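Shown here is one chain on its own, the form predicted on its own, set out as structure tokens.
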Amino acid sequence: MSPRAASGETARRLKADFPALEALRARDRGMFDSLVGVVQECAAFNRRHALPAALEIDRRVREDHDYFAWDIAEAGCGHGLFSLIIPERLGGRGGLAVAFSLAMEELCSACAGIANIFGAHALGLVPLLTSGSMAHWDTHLRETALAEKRGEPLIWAYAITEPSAGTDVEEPHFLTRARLSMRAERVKGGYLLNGRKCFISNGAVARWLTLTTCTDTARPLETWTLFLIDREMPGFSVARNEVKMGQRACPASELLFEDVFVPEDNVLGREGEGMDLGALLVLAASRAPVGAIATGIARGTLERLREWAGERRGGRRPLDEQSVQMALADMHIELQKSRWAYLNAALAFDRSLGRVLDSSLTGGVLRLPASLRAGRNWQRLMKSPLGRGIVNAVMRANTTGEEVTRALALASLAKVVGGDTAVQVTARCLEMLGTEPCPQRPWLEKAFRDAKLTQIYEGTNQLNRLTYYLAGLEGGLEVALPEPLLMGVR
């Protein structure tokens, strides 16, 4: 198929699967075409790299859980998968939650483990955007995009979970009672980090990490802080990789911090802003793509079940039976519910944060020469209280805590709907397959194992139900935007 024909087919499929995008196309053809381009690149990556390698990579990691397919990561560079959410003027594609969610559904229709390498990488980058840490954009974001263009994956990760505190660190009400095992101690020029983070996707292979922890275990909520971590910092090590049931291609690691010195400049936002900027706002951005991950797993499973049902056995096709047709219809209905849920959440997030990133001031800054923005004077300004206050003022002028809270509620809903749908659909497809050996069986079994994780990471589905209730129904949870303090004066 020619590139033009492939683009047309992708556009037709998106319009059929997402009627809301057809309305978007009528208002903003350029944005729609950009989304088509993203999905088309992901489909090409699947055909050329993910589908031929997925089962073999899954097998190798099962036998050696320290194995990582660097060749697959390098192949992702050629399709722009490491720079999807990096602003265009910094060398990326400039996508936000909608673009990334569509990308994750497409990638996960082939292999969720491979896709999660790029998903966890984007999650690691998100705090640089949500915290408004523009001082690091021209250094770290641009560096990541340039490395991708050289075919050298510079991978990121996001570290929040601790061995004795998983769900607790993702919700303010629980953090006050969490059994935390890690803290950052303020010292001259920065902080000393001690403790462990666990279940960190990409943790073993990431060059950079964004991490949240407290500076006072007696007041964790008030001192929860977001840090930028270089894996080359003395005292950092990977304790182990988990032995995983599903999504094996992307490692989940336990990370050890032993007197890791983090300079003051590597605080993203201000000390104590980590719950809102480093957790809630990040989860508002990431849970819609997790719903899309789950949707992609379910979609890939249904595609393979339809292949099986279309093959003749004893002169008959299962697909000709009305019971099979109704079962496929039921599962596609659930798939569409999942799609609508994650698209609604992604649109809500892009509306809130997108206005901040598209503001005249943000655009004006990005139009300045890169050499100026990376210079010492600019960096000093953006890391100062004045620079931080300006960024906070821009954020408050272009969105509200109410909008971001609504986006968090919808994202939690999307994550629940997607994860539960993926588990239910993959289980039903395996039941319909029965015990008969067939080429589709290894794919369906892998999809069933991959699907379960979507109910667990980015907050368990139980936590997400509580978050949806508190943020979307009861009003007991609100994301607080940082105060626009200028030179220490409100």
Ligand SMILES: Cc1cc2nc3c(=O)[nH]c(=O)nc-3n(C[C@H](O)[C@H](O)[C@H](O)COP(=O)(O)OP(=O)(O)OC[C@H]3O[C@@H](n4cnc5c(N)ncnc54)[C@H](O)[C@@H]3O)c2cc1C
Contents of the next structure:
Amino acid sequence: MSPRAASGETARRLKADFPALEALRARDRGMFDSLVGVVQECAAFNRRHALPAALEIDRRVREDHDYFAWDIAEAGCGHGLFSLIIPERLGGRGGLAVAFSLAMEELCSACAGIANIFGAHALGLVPLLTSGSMAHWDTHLRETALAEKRGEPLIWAYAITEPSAGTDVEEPHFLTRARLSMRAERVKGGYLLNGRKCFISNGAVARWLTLTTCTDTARPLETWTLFLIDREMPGFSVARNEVKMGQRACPASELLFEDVFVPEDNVLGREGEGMDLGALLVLAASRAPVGAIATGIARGTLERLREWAGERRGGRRPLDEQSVQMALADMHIELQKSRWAYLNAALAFDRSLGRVLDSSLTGGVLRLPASLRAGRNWQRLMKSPLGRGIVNAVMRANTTGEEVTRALALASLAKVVGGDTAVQVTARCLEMLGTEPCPQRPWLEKAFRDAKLTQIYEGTNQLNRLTYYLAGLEGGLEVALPEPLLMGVR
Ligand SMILES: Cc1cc2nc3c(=O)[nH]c(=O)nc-3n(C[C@H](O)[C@H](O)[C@H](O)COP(=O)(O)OP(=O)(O)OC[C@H]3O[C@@H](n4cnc5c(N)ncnc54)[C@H](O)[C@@H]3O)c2cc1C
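Since we've got the form predicted on its own here, give me the form predicted together with this ligand too.
Next comes the full complex, and the chain you just saw is listed first.
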């Protein structure tokens, strides 16, 4: 298919699968066209890079779990996949949850492991955006976008899970009872970090990490804090890479911190704001894309099953059997439910916290000359309690804790629906294939392995059910936006 025909095909598919986006087009054609552009770019990346390499990378990592396909990451630079959520004025594509989710569905329809390199990278950047840490935007977001333009992946990761605390670090009620092994001790000019983080996607290859930990293990919730970590900091090391069942192209690593000194400037938000700023706001942004990852895996699998069912065997096509037609219809119904769920959640996020990023004040700041923002006075202001207070006030003027809590609930719902659908669809498609050798089999087997992880990361589906109950139905979990206190705080 020519690139032009492929672009037309992508636009047609988006219109068919997302009638709600078609409605948006009538109001904002520019927005619709930019979403189509992002998905077309991902489709082109799949055709040129992911599809030809996916099975081979999966095989290589099974044999050597320290292998990382840097060439695929470099190819992602050419398609803007490391800057999908970086604001345009900082050199990125300017997408938020909707654009990023559509991109993830597209990428994962080819290979969720490769896609997750870009997904986990974006997850690492999200806390910089949602915490409104503007002092770091020019240095880190711009730098990441510039590196991408040079074809050099500058990869990020997000680290909250600890060896004995996974579910517990994602929910405030559980954090108070968590068995934490990592902590940050306050010292002159900053903090000393000691302990381990585990299962960190991209952990082995990331240059920068956003990380949460407490400064007092006796009061973890009150002292939970979001930090910015440079892998070059002395005392940081990668202890090992996990042996993964699926999504192998993206390494999950255990990270070791031995007296890692982190300067005060690298606290994002304020000490003690880590659960809301560093976890709940981030998960409100990231769980819809996980629903999209799962949707993409299910979609790719169904596309391959349909291809298989359309081929003649012994003079007959499986596709001509009513039972096969009904099975395909059933699975497409589930797929469409996953799509609606993630799109709904992503729209809720973009309407809440996204509005802060799109606000005229944020836009005004980004229109200032970069040299001014990089200057000492601006940096000092943005890192001061006054600067932090202004950012928090802008956040509160543009959204409410209630809106963000709603977005979190819908995001958890999207993750549950998507993850469960991906696991069920990939299992059923594999069953339908039977034992017959065919070109689709290795792809379906890989998709089945890839799908399982969507029920686990960003909080297991059990936890996400609880989050949906508490944040969406019961009112027992509310996201608090940071206080716009001006002076004399911590
Ligand atoms: C490949 C991979 C990549 C990952 N990437 C990242 C990453 O980039 N960054 C990061 O920080 N983390 C990452 N994670 C960690 C992931 O988010 C955790 O694995 C997840 O939160 C579950 O934590 P756990 O593994 O400690 O399981 P546990 O918390 O020990 O849970 C074990 C089981 O008990 C259930 N359970 C626990 N508590 C409750 C409860 N109160 N009620 C009901 N059921 C409960 C869970 O649902 C689960 O089924 C990754 C994990 C994997 C496997």
